[in-house]
Amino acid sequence: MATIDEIVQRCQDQVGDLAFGYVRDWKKRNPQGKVMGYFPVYFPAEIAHAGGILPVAILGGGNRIKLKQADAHMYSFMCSICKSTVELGLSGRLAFLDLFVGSPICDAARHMPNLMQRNVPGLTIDLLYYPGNLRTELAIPYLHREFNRIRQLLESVAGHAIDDEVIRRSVCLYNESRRLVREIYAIRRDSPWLILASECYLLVRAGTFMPVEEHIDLLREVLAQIPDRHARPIDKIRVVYEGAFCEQPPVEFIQALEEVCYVVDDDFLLGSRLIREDVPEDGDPLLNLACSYRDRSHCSSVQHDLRRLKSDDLLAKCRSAEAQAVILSPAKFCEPGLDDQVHHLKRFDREGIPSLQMEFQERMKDFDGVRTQTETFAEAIQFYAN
């Protein structure tokens, strides 16, 4: 049996491989088998598993890509996750996918599909449109139409009819996976030096990629070796990170952070753990996936839902997780990210709790400043706590 460590060293080099080497492998062992590829923030990959096809997230190029063509095509102010997107495609990297759906969550992404379809031969693109508004009582019929939509188009991407019993079924599937990350998450919540950020991150993102049956075997092994796993507790404090909803810093990046503090919750990979309890397994699927969607969710910066205040959601979180202070670090060129952030800092400054502010890019290389301010903030919250 192959230790935590291996387990999560292999994640980390295939979360690395810009040439997507595990799902390229898949398609040649599957060799009728298709695959989807899809833009954070969420997608129904229940629907996709159900046809038999391995839907799989495109976070971007990471800081291991070179911006040769994208540039070209896209404004030096936009984000970097949709500028290495099309540079993916651009260069062929995504020749693999049999279909690809974005996401209209904010204005670069909801131009940059359009974009990859003018400049990408033979990519299908669609978009799956979210409802704007949470609140009303039409946001679940139109989700509902809009799953059913998606439904019929990777219907023809299979070539064949996904009923409800079989997509049921990989729902069950997929609420077992999300038990298991909710279970990682909390042994970090109560524990985080059994189980770090950085590793938690990688376990979750290889989920991204790889069939669901796959991830849920990855996340038994590696639930069942954390009880023995020999680490102590340091003296370090405990602090939510909040701002990764859809692009995602490097793992340098998170593990700079973790040398100074114990990153006990976060938003990294939303999309993929966005519902946050079971989706109901009897009934309409794609009704119960779009109920799930609005009232089972966990508060993201692309939906706005007046039921409930996103800072209530991170206060509650911080509490849950006994935080001493919040890292609010959303992505540069990130409008949704940085709207949020000066509600959550208002909000924590009249609640009394420390919180952090800095950037990040998937591109960035040198994380001496992130390790320093966060070194700096921490420092000055034990020196008050003493």
The other form holds:
Amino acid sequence: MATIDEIVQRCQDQVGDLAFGYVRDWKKRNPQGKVMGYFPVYFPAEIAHAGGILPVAILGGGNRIKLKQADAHMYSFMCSICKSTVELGLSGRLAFLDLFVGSPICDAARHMPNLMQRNVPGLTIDLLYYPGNLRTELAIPYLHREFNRIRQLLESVAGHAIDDEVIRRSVCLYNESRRLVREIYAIRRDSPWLILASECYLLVRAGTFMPVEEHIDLLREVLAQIPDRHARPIDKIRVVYEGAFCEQPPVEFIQALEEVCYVVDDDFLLGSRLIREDVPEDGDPLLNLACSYRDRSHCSSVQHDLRRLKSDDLLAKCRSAEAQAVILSPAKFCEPGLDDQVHHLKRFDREGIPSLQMEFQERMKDFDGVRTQTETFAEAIQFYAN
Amino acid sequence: MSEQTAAQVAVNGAQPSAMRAKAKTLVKNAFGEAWKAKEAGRKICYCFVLGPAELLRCFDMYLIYPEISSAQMAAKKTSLPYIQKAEDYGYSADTCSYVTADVGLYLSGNQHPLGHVPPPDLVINDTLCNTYYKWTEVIHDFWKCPVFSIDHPVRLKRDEKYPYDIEETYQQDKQYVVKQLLELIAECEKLTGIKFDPERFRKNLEFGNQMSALWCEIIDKTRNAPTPFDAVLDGYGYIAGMNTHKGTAEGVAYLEAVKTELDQRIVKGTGAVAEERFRLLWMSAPCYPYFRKIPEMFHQRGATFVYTPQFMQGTRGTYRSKMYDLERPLESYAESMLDYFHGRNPRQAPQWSMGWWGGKDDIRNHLDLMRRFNADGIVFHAIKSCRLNSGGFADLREHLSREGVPILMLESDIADPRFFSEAQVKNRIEAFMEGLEERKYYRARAAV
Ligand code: SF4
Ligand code: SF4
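Let's compare: the form predicted alone is above, so bring in the form predicted together with the partner chain.
And the full complex, kicking off with our chain again.
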């Protein structure tokens, strides 16, 4: 049986593979199988899975991709994930996709599917539109219809109908995978030395491109081994990280943070964990997914729902993780994240909880600055605590 | 340009449009009267320029437009201290500078160069731009006021056939918007204590229709050679005057006056510049801190702007040759919001799409505009902090250059003066104009 270290290393290799080797292999193993790509934050993967379509999150190109063509087509002040996703398309790396679905979650993401459509011949593209006004009850019937439309879109890719019953079975599987991820997060909150944030990130990230069944096995394997891991607590501050709901920082960035502190909760890959409880497994599955998006989800900077404040959510996260501080670090040029950074900053100031503000970029390669900044921050907290 | 017209222009020279100056007064009054309105017990509603003004007026609300407020700060060259205040407070220089200027205003006790702005009793946003949603959240953080979003879904124009019924999607989206409008009505009734009067709404839409008809005529006048007004220098003034008075008799009167002035200018052959040599399309909003300076750099070379997509984008409802249907006002109102973004019929409102919506049609639409306005080239004004407007320009430039369209890409910002470099902008304009001159010369020679 592979050790946790080995599993994590395998995930890291797969995540860094710009050729999407894992997915291409899956296609070889499943010659009739179709693959769809979606842009973050969230996509109801259950519907694709029920259609026998592999849902793959297209999360940009990380810090290994060179922007050879995208720069000519993209506005300079756009976030990196939009640019590198277009680069993936322009360089033919997404040719394995049978469908790409974007969402106009922000002004930058509005452009990206259209840019792909104009410049990546052969790639079938559509939009999933999430209701901008989640405060009203109207959001649910709207989203229910929207998910039905997405079902029709996926049926055209699959070449057959996708029945409610099959979606219900997929919902059960995804519930299980979400439960397992929540378990890992709970362990991190209780004993962060047993499973690191960067390891957890890679394990969750694997679920963004592998079939949920395989991901469930992988998570179970890891969970079974965690209690036996040899690791001892170290005197580090406990922090919650906020800002990576869409573009993802490089793993080295997370590792640089955790050299200094325990990252006991975060919003990495938020889309995979957006639904924070089980989706009901009986009844109309698309309606259940729609209700869950509105009423059982974490906050993200691109969901607009003033029934609750985003800073309430973050504060609750910090309290339940017994964090001493928060790191507010949106992606560069990510306007929704940057705006929320101020919202959180002011709230945390009022609550007397220290916060560190920084920015990241998926393309960054030098992490000394991140380490130094975090060290200075942590030292100040430890100094005052003593 | 005919010889006779050219001679007339040379004699008449350039004269600024009086209606541009009038727009300033209209906007100034709109701000100046805000406190009076508040003191008189009217509710203050912050709503964005495409917001449902005609509906809100049914509740006697006093409307304040945050974008116009920020644009005015910038045009009066006062935006920088406001923006810096917001940055000191924590906002990033990468946030839309309209938002940071507005935050700076709140941090300055709401003291605007045009007057003291009262805080909102309600704020309403729509889906033109996602930043509106964030901006509304920022306003909520400051003022804790009720917030209402009118969400009109965005649909991509697919290159392939839709595998679902796009017409049905449109009808469902429309019902979604109508229901939101009904919720908004209920909320406004509660807030103001005024019952919704459908007759009054119909009347406001009728004014809206009259304004639409006039505006469609006005923007078509730039097809004259010489164009009687500059789409940037004058056009944005008209838009501001119009947007602050949507759905009102004053709005109709203003546009009538604009139209009359332009007709007179056409008869006299008065152009926007002394001698019109080049006609250009201006894509995007202006750089408000240098509102006059940039167009004037073009004017000096005999170039004037004959079109900007903001003619359509900045003026919901007015772009449509189809008017509000007064028999089904709410539905028709919802359509005016939805038709912006719906892939159902991409050629219905093509002229304003700035490259994020229409797929390959975006390219065709730009070429159509070139022909329709007999333009010599396109200036893309990339606004540093506005991804909505600027995000597609680099790609459009790639595609349109391949079609042989002369293109100039200028970079600055909508409200932040720090992103304008006079020397760089001037050099680029000079080089572009040289290119146009050469092109003209060779074309003329080839024609001989
Ligand atoms: S990282 Fe931010 S700006 Fe970029 S696509 Fe995601 S939400 Fe939009
Ligand atoms: S359209 Fe651009 S300038 Fe206007 S609010 Fe949106 S981001 Fe800001």
